[in-house]
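Quick heads-up: it's one chain on its own, the form predicted alone, in structure tokens.
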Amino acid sequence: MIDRLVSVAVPVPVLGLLTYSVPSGQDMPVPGARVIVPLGPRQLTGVVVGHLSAVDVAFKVKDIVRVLDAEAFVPADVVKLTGWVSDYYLAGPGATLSAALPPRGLANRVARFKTVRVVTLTERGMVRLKADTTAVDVASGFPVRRSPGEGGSRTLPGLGPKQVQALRLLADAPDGRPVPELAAAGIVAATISRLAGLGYVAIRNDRVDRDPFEHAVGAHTPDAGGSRRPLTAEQQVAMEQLLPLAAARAFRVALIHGVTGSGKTEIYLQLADAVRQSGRGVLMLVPEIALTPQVAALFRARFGTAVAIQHSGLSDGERHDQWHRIRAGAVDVVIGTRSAVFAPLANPGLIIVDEEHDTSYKQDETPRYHGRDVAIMRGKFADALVVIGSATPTLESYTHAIEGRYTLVTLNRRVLDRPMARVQVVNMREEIAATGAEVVISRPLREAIKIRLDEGEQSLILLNRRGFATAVVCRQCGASLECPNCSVTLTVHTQGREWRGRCHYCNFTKLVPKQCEQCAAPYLERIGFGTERVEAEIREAFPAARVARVDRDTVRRRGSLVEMLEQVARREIDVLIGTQMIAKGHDFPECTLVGVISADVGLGTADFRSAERTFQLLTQVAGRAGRGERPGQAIIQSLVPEHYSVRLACDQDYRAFYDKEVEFRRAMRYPPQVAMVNVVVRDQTFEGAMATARDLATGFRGAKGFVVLGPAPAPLIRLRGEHRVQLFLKGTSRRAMRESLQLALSRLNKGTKAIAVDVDPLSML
């Protein structure tokens, strides 16, 4: 019989909870504390999840090596939340807990705060002598000789010019100056050490919290100095629905379905203010890092320094300091992307998920959690109000709302009764027939851009496809330039005067050859187009325009996306071209035109959600136009303008789209009618992947409550050098599917590292 046992989560994705014993004479570590434990030949840092009762075991239980925390490092409610995520998404508890920790949170030592050396004048350095012909202020740095009436005479050591400069700088700073600040003025460490040795200065170490707001918020200055704005009649009704839910201190979910520009953010702010005044915390999630500057600026202006930011775009030091500020209770509002759902915020009373429909809330690696759904569970555990908002809610969320599981709050009008953008659809089949050539920018869109440039207004042009051309094809034999690692063609990019093919999955690149690699014919043709081609055509058509492009190729550098969006806000850019990054929640009051190139580009993907995503993208990007005083216009180019997702997006008619789309989902038994789990098996050979997938599928025999589809080749049959086979579980009981899948995985003779499990998948690829 062994007692004094603890369950520990270690950062190894495929491992479950491990059991260790606590040596006698050592205090039991509390749940949430970090401990160093042996694992094979290694020592890892894990987190104690709970204590175990005394049990009989047939194997030797190893002792923990060391306890790092006397108190819980990870709060109990976050430990509970990560446990739920591990169970629901079939992910290792260590991998999930790692997602909830600050950078180096599982290092084999206690994390240290950043310190900075501060130099101050000593008492000697602050001495002021009586002014006469020989006595001078010591801080001036000149040699000083005492005059005869002042206790004899002596000469202080002569000081060099840099030492004089340092003392003069310090004389103006009673609290001292940081060493980096002195270094920027040319005062090196040797100079400071010399002054310290002479007794003129003292050096102390101060802890410094790295504050990311200065560069994370940038030029986003909110109007009216952060004061409360008067509510519209619709906003007031919404607040009357939401305030009692927040005050009840009970778990509820509310969906704010508000058209673009209807003022959802002001509702979030005033609701957050009420919750803060009640003594509870506020957590707000946004889908993209690029959206945090404007949101953080608004909350910082309204609530001061009691606001923290959490997202991967911050430096490790900034994330570390922000995490610890939250953990220490120094803030009561946290703003961040999906990982901020695990922030150690005490007693959350309000959790907001803005743009809840956005696919960025879904993580595409273990643990494959959805930030919105985890936020809802955190609200449930905390007895908090969860508010999710969107102009284009997911079918799942809207179904919950109309069936009464969520409270539905509707905003049908824009603030100040500004009109929605006027939408024009251009049938590109007719445009191509009229011009007789491949058309990128239609005649109506070209003319509309010209008008905006003449009027000094801004335009946004969206094409959700990167590169200059989508493929290179030989006109003689039909061969295309393909990635050797993935089953995709290479996208053509310009690089100086070179044409390079690039794989957007594994990043393989090669120069585009002069002749076909299959038949040696010199008839290679670039087909299709992406954002680079659009940029080139707009620059050629409007050479005087200030044009910029936003996609993954132009915003690789940290902070570059925020800088570019600030340029748009300062009206330093006339035409902004980009992928879906520019369609998400940005507020550009001077933008009066939105153009959408190839609006139907997503409809051809092998995904039952393609119509929903097309509708959401078109509705959202059209909502970027006309948010200021001047009315907006959206021009949508499409080869299939009659498709219901395109047509209803132009009408901004969400309910009509929902009714049409849910009919299709019901007929085909897709979510939200049923739940799904996607299982992808990878192997160096297709045969090996298929054999493993068949063995896995065999483990589901006799299971009830769901059906198994497959195994079959995945749409991307080869990715990053590995062959891929997938199977789907589809049914009404997620629990039955998860339990059966866990059992089937345990029966496999081989490891599960090459098996990816995605519960509630958003991508079918």
The other form holds:
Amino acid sequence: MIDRLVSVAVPVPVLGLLTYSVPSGQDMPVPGARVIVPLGPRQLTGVVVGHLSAVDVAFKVKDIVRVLDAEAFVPADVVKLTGWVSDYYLAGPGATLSAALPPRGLANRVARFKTVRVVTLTERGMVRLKADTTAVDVASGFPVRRSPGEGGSRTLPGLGPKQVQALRLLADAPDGRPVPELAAAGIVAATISRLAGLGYVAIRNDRVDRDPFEHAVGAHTPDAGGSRRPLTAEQQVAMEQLLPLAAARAFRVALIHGVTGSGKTEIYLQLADAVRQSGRGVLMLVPEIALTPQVAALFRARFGTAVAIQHSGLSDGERHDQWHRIRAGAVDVVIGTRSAVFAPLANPGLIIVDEEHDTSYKQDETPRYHGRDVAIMRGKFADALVVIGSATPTLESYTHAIEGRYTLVTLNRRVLDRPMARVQVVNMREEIAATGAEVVISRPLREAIKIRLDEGEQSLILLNRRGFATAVVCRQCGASLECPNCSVTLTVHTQGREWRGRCHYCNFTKLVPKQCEQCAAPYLERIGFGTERVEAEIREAFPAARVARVDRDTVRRRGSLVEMLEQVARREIDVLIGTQMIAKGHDFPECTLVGVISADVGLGTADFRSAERTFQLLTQVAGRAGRGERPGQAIIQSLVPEHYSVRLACDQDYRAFYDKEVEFRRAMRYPPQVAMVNVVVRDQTFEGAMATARDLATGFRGAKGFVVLGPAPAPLIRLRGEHRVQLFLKGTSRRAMRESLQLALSRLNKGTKAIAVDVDPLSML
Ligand code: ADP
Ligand code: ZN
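Next, report the structure of the form predicted together with adenosine-5'-diphosphate; the form predicted alone has already been given.
First the chain shown before, then all remaining chains and molecules of the complex.
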């Protein structure tokens, strides 16, 4: 019989919870404390997730080596949350813990500060400065006074004007000035080292908290945002619904369904303010900070340094600093992307999930969690109000709301009675019949862009497909240029004068050959089009226009997206072309035209959510037009304008779309009607993957509460050189699916098999 047992998660993805004993005489570590444990020949840092009651164990339990924290390092409620995540999503506790912590989060000592060189004036420098000042005085006609003890300035080496300027600047700063600050004043490093060499200045290293806000978020908030403003009547009604829920200190979810431009952000701000005043913390999730800089900037403007901002653009060290600042209680508002849901914020009273429909909330590697759903669980554990908001809520969330599980808050109108954009559909079948199959930009769209350029107004042009062309096909044998590692065709990109094929999954790239690799015929044709092609056509049609393109190819460099969006906000861009990146929450008051090159990109894919995605994207992008004083217009090009997702997005009729779509899901038994789990087995060979998948499937025999579809080849049958076979579980009992799956997985031979389990998948590939 062994007692004094603790269960420990270590940040090693494949490992489950480990059991260790605590030597007598040693205090039991609290849940959330870090401990050093032996694992094979190594020692690792892990986190205690709980105490175990004394058990008879057949195996030998090892002692922990050392307890690092007397108090919880990872707050207890975050430990509980990660436990829920690893159960619900069938992910290892190690992987989940790693996802919840900043990089190298468990390391015993991490350089948490960056250092900055600070220059101070020495006594010798002070004397020299005085002497120099005297000399200047001489020049202006005042009597010369020699400095005592220095033998006179004439005996010292002459200082240049920059050097004197540096000494003057330092004379005003008893604590010294950081090197970057001096650099900003035009004083270069060489000047400083020369002064140091003469003993006039000293240099020390200071540790400073990195301020991730510096380069994180553009400060181009259109309105200063510092003070709360009078609410519109609809916003007022919404607040009257939400404030009592926040004050109740009980778990509740509210869905704000507010049309684009209805002023959801102001509601978040005022609600956050109320919750802060009541002494509780606020956690806000946004899809991607760089894409919604204004929201973060508004929170910063209103709450100042009490706000911590977390996002993927931060360096490891910066994320580390933030985590510790939050944990130390230095902030009471945390804004961040998906993983911020695990922020060590004490006592959250309000958790906001903005743009809850956004697919970037779902992590596409283990643990495959959905930030919104984890946020809701966190709210449940913390007795907090969870507010999720969108102009185009997911079917899942809206169903919860109309069935009464969530409180529904509706904003039907734009603030200040600004009209919604006028939407016009261009039937591209007719356009092709009139002007030829090569048409990318229709006549009405071209005309509308021209009018905007003449008026000095901005246009936003969306095409949710990167590259120049979607494929290269041989006109003789029909072969296309394919990725050697993945079962997809290569997308064509231009690079100077070169044509390059690139795989959008594995990044394989090669020059487009002059002749077909199969039949050697020289008739290679580029088919389909992407954002690069649109850019080329716009530049050709409007040579004087200032054009920019935003997609994953142009925003590789950190910060470049923010820069580009700021250029748009400063009106240095007339036409902005981009993928769905430009459809998100930006508020460009000067944009009066939105053009959608092809509404059909997402339709007709194997995904049952394709209509929902199309509706969301079109509604969101049309919502970018006319948010300022001038009314907006949207022009949507489509080959299937009669499709309900296109038609109802043009009408901006969410409810009609919801009713139609939910009926389809019910008929086909898709979420939200049922729950799904997607299991993908990868292997070096297709047969190997299939054999493992079959093994797994036999483990489900006789299971109740769900059905098993497959195994079958996955739509992406090959990815990064591996073959992929897929199984779907579909049913009303998530629990039955989870338990059967756990059992089936444990029955498989452990070893090299790569199996990805995706609970509530958003991608069916
Ligand atoms: P949503 O997120 O609902 O699409 P926003 O929160 O971006 O809408 O608000 C749209 C615009 O309306 C923004 O420019 C915002 O500054 C402005 N706005 C919001 N609330 C008010 C208000 N009460 N009075 C005046 N302007 C407002
Ligand atoms: Zn590839």
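As the structure is a prediction and not an experimental result, all values here were calculated from the model. The term rigid core refers to the most C-alpha atoms you can superpose between the two forms while keeping them within 1.5 Å. Numbering follows the first chain given and starts at 1.
After superposing the rigid core, the Cα of V22 is displaced by 2 Å or more between the two forms.
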